[in-house]
Structures are given as C-alpha cells and as structure tokens.
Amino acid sequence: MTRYSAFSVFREGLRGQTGWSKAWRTPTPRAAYDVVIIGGGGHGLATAYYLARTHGVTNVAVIEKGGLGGGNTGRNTTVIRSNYFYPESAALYDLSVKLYETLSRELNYNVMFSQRGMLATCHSEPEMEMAARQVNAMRLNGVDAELLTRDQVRKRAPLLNFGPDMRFPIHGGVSQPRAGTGRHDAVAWGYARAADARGVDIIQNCEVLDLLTEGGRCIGVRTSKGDIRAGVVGAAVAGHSSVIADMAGVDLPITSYALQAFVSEPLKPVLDTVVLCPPFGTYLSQSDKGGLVIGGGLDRVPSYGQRGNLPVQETVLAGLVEMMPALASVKLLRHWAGIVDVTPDSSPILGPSGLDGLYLNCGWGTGGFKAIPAGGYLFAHLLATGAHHEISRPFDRARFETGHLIDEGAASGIAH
C-alpha cells in the first residue's frame, strides 16, 4: 500500500487532488466490446471481475452515469446475511456470504467484512414458534442459525429494552453467527481495481441514453460519449432498472422506493452484533468508527429520489428509542436514502430481459449489498454462457408468468 507524507497530502489539496496514483484507469470507450455492463455499482463491477477471472472474458466495459459506487452501493446499511427461508434464496445469499468470507484475500483489498452475527428478536410465543420453524428451515438449507432464549438475547445485546414497560416484550430471538457487516465503498473499489487489472474498461460519467437494436436484438448502447456496440449487454442498475427496461420495450414487475438510513455520532463500543426488532422494523449495528448505522422499512411512496424525509425518520428512530432507550440522546450525523427496486415476491430477477442480447440483474430490493458477490458471479455466468447457473435459474423473470414465486417479503424486511 502506498504511504503519503503530510506534505504530500497538503500539496495534493492545493492542486485539486489530481496527483494521486489511480486504483484503476480512466479509459476512453472503444467502439465495441464483447460485453457491456450498464451500472458501475457493486453488482456491475463484480460481474466484470468474474467475467474476467472465471470466464476469461476481458473485452468488457462497465459504464457508469456518475462515479463508481455512488448509487445504492454507497447508500445502504452494509448488513451481510443469508438468513432466508426458502432453499432457492438460501443458496443464493449463502453463496454471497461464502464469497464475502474470502473476498478481501481474493481481491487483495480489505472489504472489512466483520462477522459479528445478526440477532432478530421475537416478541410473543407465536413468534417464537415461527422462529423455531425458521431456524429448522435455515439449518436444512445449510445456513447457520440459533434459536435464543430471552436470557441469551439479553446476554448478546444487553442494551435492548427488557423493562416491564416494553410495548412488545422480548421472548427470545434468532441468531445467524456468520452474518455481519462490510465496508460498502471498499467492496466497490476492490472489485473495480481487480477488474481493471484484468483489462476491463471502467468508464465513469457516461450516461446510457438508449439501447442500440438491430433485427430485434440489443447490439449495444447509445451513451453521452457515443455509441458502443456489444456482443451482449447486461444491466445492473438497481432502482433504475425499470428505466433501462423501458428502453427495451420491456415491462418489469418492479417498483422503486426510497430506503432510508442514518448514522450517529461516534460512540464507544456499545453493540457488537447487528440487531433487528421486527415489530418496529428498525435495525442497527455499530461501525468500526463508532457510529450507529440505523435502518428501517421502506418509504412506500414510489420515488427515484436519493433523500430522506421526516415522517420515516420519526418512525425509525421512535422504534430505536423503544428498542434501546439508552440511545435516546445520541445525535445523528447523516440521513440519506438509496433507491431499491422491489418485485412482487421480494426476490431478485436474474436472466434474459425479453429483448434478445440484453440481460437483467435487478429486483434485489433491500438485499442488494449483501448479494453483490453472488449477484456478480451468477450474472457473469449468464453473460458469458447465455445460460443460467443452477442457483440463478429460479430467479428468472419467467417465474412471474408460471407462478413459481419465491416470496421472501418477511426475510427481506420489506414486509414491515
């Protein structure tokens, strides 16, 4: 790792930060590529990396409207977990956890994956019964899970409200020990650097204006930097997936919502796990810098706006204060929103778009960050071979026609 002196930092500040060594190139787009990926967030960059590493496809361009990781990848609460109910979802998200476990070493870049575990509380005897079923299902699916008693929850997260005035008394909980958090921008930067090192062109500040079609097939993209032809095009643009689909004349079963989050002032260590209290729809963890990273449910007004609002802020923070009254006086530093693309069954869409030559990686809803490695790995397989990996096959768009839905609304948190 390059080290810089205090004088170097001062000098670069005076000349506009233009002299630092670059982690990846800034190429001029070529006229044609084997693969063009729309979207320079985590999924797009991971796809490019696995295309090059796993499939030997290096004539690839990643096209990003703004800067890398400036969309949902940089606007989330960084939770990584695979505690899903259905076998199809468990296979997908646990593949991602497994890839995250070795990602820093593979990319030679610290993505700061901290497996501090995740705890979801239960607040009634019926919830404990359903939690026992969830734990059994997770174990049958090969995912680690533990059913905790009230005392075990208290020991794991003593800041939680166990007082007699708790509106929803805690009866126990479900823990996934291998879950945790990662550094969102480090994931994007790590994949970008590794993809660039294998010859992938990463083109920033380049807006896709339209798709190029010929004979009923997508043959490239029209961009603010000119037309770029491609053997195959993949779109990984999260909340703006429906915009790209409209260019293709495809009607996607997706609605985009704002998902808001908060970061507090730095505190001494008070929480060493991720905690979710489902009745409030509020969850939080503590970052390595000490700030509390707080999230909640969707703002149910469809929007492309990356901004928060006061009604949702009140709902989320009221839940936090009832969960952990000791945090009531903590000050917030930032409040923002990411744009999530939600499908009717709260599961992603991976596969052909309906326009030949165009493939989609979308519909992740609240699960996009945690799924970056698996989403990239599986999407790369689709783009390189034209066929599904066995893990991605159940998530084809055709499931909305056949009725084979994978309803993960509860596990995704969207149901709250």
The other form holds:
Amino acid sequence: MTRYSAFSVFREGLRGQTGWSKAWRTPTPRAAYDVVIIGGGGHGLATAYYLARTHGVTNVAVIEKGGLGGGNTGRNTTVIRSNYFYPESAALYDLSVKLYETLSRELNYNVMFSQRGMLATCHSEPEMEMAARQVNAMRLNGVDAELLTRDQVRKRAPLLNFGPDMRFPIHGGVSQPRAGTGRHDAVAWGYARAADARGVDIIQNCEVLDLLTEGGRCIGVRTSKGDIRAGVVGAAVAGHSSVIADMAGVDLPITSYALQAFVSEPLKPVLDTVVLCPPFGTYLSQSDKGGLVIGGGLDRVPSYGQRGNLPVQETVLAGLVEMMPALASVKLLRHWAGIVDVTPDSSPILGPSGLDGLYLNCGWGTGGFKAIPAGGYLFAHLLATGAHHEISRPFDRARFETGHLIDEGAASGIAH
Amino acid sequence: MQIFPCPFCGPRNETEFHFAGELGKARPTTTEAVSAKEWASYLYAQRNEKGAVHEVWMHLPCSELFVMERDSVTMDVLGARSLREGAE
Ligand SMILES: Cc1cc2nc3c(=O)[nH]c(=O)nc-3n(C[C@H](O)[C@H](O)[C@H](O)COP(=O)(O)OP(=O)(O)OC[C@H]3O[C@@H](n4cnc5c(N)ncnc54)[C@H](O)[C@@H]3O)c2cc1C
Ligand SMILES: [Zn+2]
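Hand over the structure of the form predicted in complex with its partner chain; the form predicted alone is what we had up.
First the chain shown before, then all remaining chains and molecules of the complex.
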C-alpha cells in the first residue's frame, strides 16, 4: 500500500502517476474466518478496521453485495454532529465526533471532516425555551452547544429569510460549533484501505443469501460466491436489516423507508455552516465543490425502492424556498434516495440479535453517517469480546422489552 | 405523484393517504398474563417485508381504513379492499 502524503503526490507527479498501488485487494473468499461482517458500508468497514486495530482480530471478511459504500454511506448528506438530548446518546455520538476529529490522520486518508458548525433555527418563544433546555442538556452531557439570538443567527447565516413576510419568523437558534460535514465516500474507502492493510478481506459483489446455522447457532453465511463459515457473524446492512433478521428467524422493531436528498448546480460560496429549519424539515450545507446538499424528512410510505419521488421533493424544496428565498432559481443536478432502517425511538440497535453467533449493528435510520466511527468501534468490541462496551449497552435490543427506550425522536426532535 | 386506490372513493393522489400499520397484528388478550416479550412484539416488531406487503391505510378525506397490497420494492399497488372483506 502506498502511503499518501504531500511528498508522494509530488513524487508521483514527476513519475507520471505510475507508483500508486491499489487501495485494497480483491481477494477470493476463504472457506472460513474468525469474523464475517455482512455489509460493506461505513459501519461494516469501520468494524473490520477496529477489529484489526484495537482487538488484533485480522482473520476477518467484509461481504458486500454491491460496491463499497454504495448503500446509505454513499447517499447521505454527510452531517456529523452530537446534539442529542439523553446522556446515552451524547456518549455514543460524541465518541463518534471525537473519532472523526482525528480520523484523516489515523487512516492516512482525507475524510474531509470540516467542523463548520450546525445551526438549527427556532421560530417562536416556546421553541426558544425548548432550545434552552436542549442546550443545557447538551452542556451537562459535555457536548458543546450555544443558544443564539436572532441577530446572532443572522450573522451566522445571512442567507436565511429575515423578511417581514416569513411564515414562521426566526426568533433565534441552537448551534453546535464542533458539528460539520465530511466526505462520505472517503469514510468508506479510508476504512476499507486501512482494514485491508491489516489483513481484512473485503469481498465485493457477493450477496449473503442465507445464514448457516447448526444447533441453533449461526456458524456462517451462504453467499452468491459459496458458503463461508465464521466464528461469529455481524450484520451492518442498514435498510436490509429485517431481511437478515428474517433469515435468522428473529423479529426486529425496524421499518425501512426511503430518505431522499438533492444536490444543486455548483454556486459561489453562499453558506459556510449546516442549517436546519425544523418547521420546514429542510436542511442544507454547501459542499466544497459549491453544490448545495439538501435534505429533508422521511418518506411517508415504507419502502425498499431506492429512488426519489415527487411529494417529498415538493415538501423539501418548498421549505428551502421559504428558508432562503434567494435560492429559488437555483437548479438541481441530482435527486436520489437511500433505504434507511427506522426504529420506534430513533436510536440504533447494537448487540446480540437473538440468534446465537449473530450480532446486529442497525437502526441508525436517518442519522448513522455521523456514527460510523463509534458504531464500528463498539461493534468491533461486541464481536471480539462477545460483550457490550458500556457505551453500547443501552442500545441493546433488550430495551424494547424492558421499556428503557432512548427516545431521541421526541427529545431532540431532529431527525438527522 | 403516485395514484393509490381507495375502495370507497376510487383512485386518488398518494398524498391523501396515511400509512397506519402492517395488517394482522392482534393486541394480546389482557385477561391472561402477557409477558414483556409478547408486549414488545405487539408494540414494536415489524415484518418489514421486501416484496409483497399487506398494510392498513387510511384515506384521509373519507377517513376510512382499508387494506392495501403493495410491492415494497417496485412500489406497485397490487390491490385494495375494505377491512371488512376477508375478515373472519
Ligand atoms: C438521503 C440520506 C441522507 C442522510 N443524511 C445523513 C446525514 O446528514 N448525517 C448522518 O449522520 N446520516 C445520514 N444518513 C444516514 C446514513 O447514511 C446511514 O445511517 C449510514 O450510512 C448507515 O451506514 P451503514 O454502513 O450501516 O449502511 P450502508 O452504507 O447502507 O451499508 C450497508 C451495506 O450492506 C449491503 N448489504 C445489504 N444486504 C446485503 C446482503 N444480503 N449481502 C451483502 N451485503 C448486503 C448494502 O449493499 C450496503 O452497501 C442519511 C441517509 C440518507 C439515505
Ligand atoms: Zn376514500
């Protein structure tokens, strides 16, 4: 593997780019591994990396039915933040933000984590009171947060609508300065390259068709490239979690929905932070290429159809035009959807599946890109030791039986 | 926009419809002891099938609940009937 550095870029420039090696190998699957991970999205690849780096477990395969990051990891709007309400969530998502802060150096791969801050606007005095509660909760949990006045919001994002005819006038906002955006593909590719360098086999275009079981225990996977045995199997397949659960004969509290996003033609810099307006459900940031990356709420129809549709497009763009009327004449370049795995409490599921030998990393729903480093770190701990890390324990599926839900959907009220 | 069929009003715009839940979930009888596992399954578990699904929907303008059969991958509507039809 060639190390990436300013020097290697310079040297290869002189050598006609002939000295680069492949970022990862294309191995044929072996008959057995210590750990098999289903799903080559960010969570699966990060899990493989931390298994090798933190636990010294390198006899690992990641099985991906398509290409790396072709699922939600390569389809999301890349907002990274930890502005949650409950201590359990703060511990999880802030671990992730901290890992992101040093990730480019650690992986020797530029994931372009840009801590440009995130701003959520408030549109009434009662909303301001709830915002103060949110900011206080975040600070108590050790996460950075600021309550902004209307003037401070205006200074931070002058493009927002402060006109007298705005339907829901802006009263102020909440900001998390350490939040920001990253480069989604780079997160998948960076983890893949670093895991491969430590001996992990990354097997693409290989679909898991069924689970192999023996005596009530999962002992491997049946794939389109043959059977592969495993000491332990971990599934990180996002919107397809219920399909794997069905193979395992366990049920899951998950509904799959399409979540859509949009990118505009490139513009000169107009916005240097992430902005969310909750009453419209629309949020956006501007990428380094100049495109506006725009997202909104979930579809209303459960779905495995990985494509956009008009009703949501209309809602999101109507919100955008109300938020920032100056953008009304901007043209869209692309519009797409990913299938996200939504739980009743908008919190993820990490832990044993209910079938011995099979573990789950799922339920991230609309917000698991930000959680990739922590999800991988904690899932690797589970697969290597068979036990929860203290940060992942509250997210065990057992919470649906004990009633200890971590209802972020209601508490922080932010879907993404 | 996709057109969904209401068994009472006919073909209408999808935005007039509300997804209520999967068909066939029965509340546990509370005259007997119900375990935490059974409650969790009733409250939270979803079949979430990829392919043909049977779901309960409401057509908001007429407020009627009905059963819609769809394909969750292609999003094709395969049929719609009132809740009474086919109920034992
Ligand atoms: C439009 C959109 C916007 C979003 N915006 C944000 C955001 O701003 N911030 C944020 O934090 N999160 C966001 N998310 C959510 C985030 O993208 C996901 O939670 C996260 O990427 C999940 O990562 P993953 O690795 O679990 O899943 P994925 O990246 O989906 O990877 C799962 C992989 O499993 C593979 N797979 C499935 N079944 C099988 C099988 N049987 N055999 C082999 N492989 C299989 C799939 O091909 C896929 O590559 C957004 C999502 C979408 C769709
Ligand atoms: Zn009707």
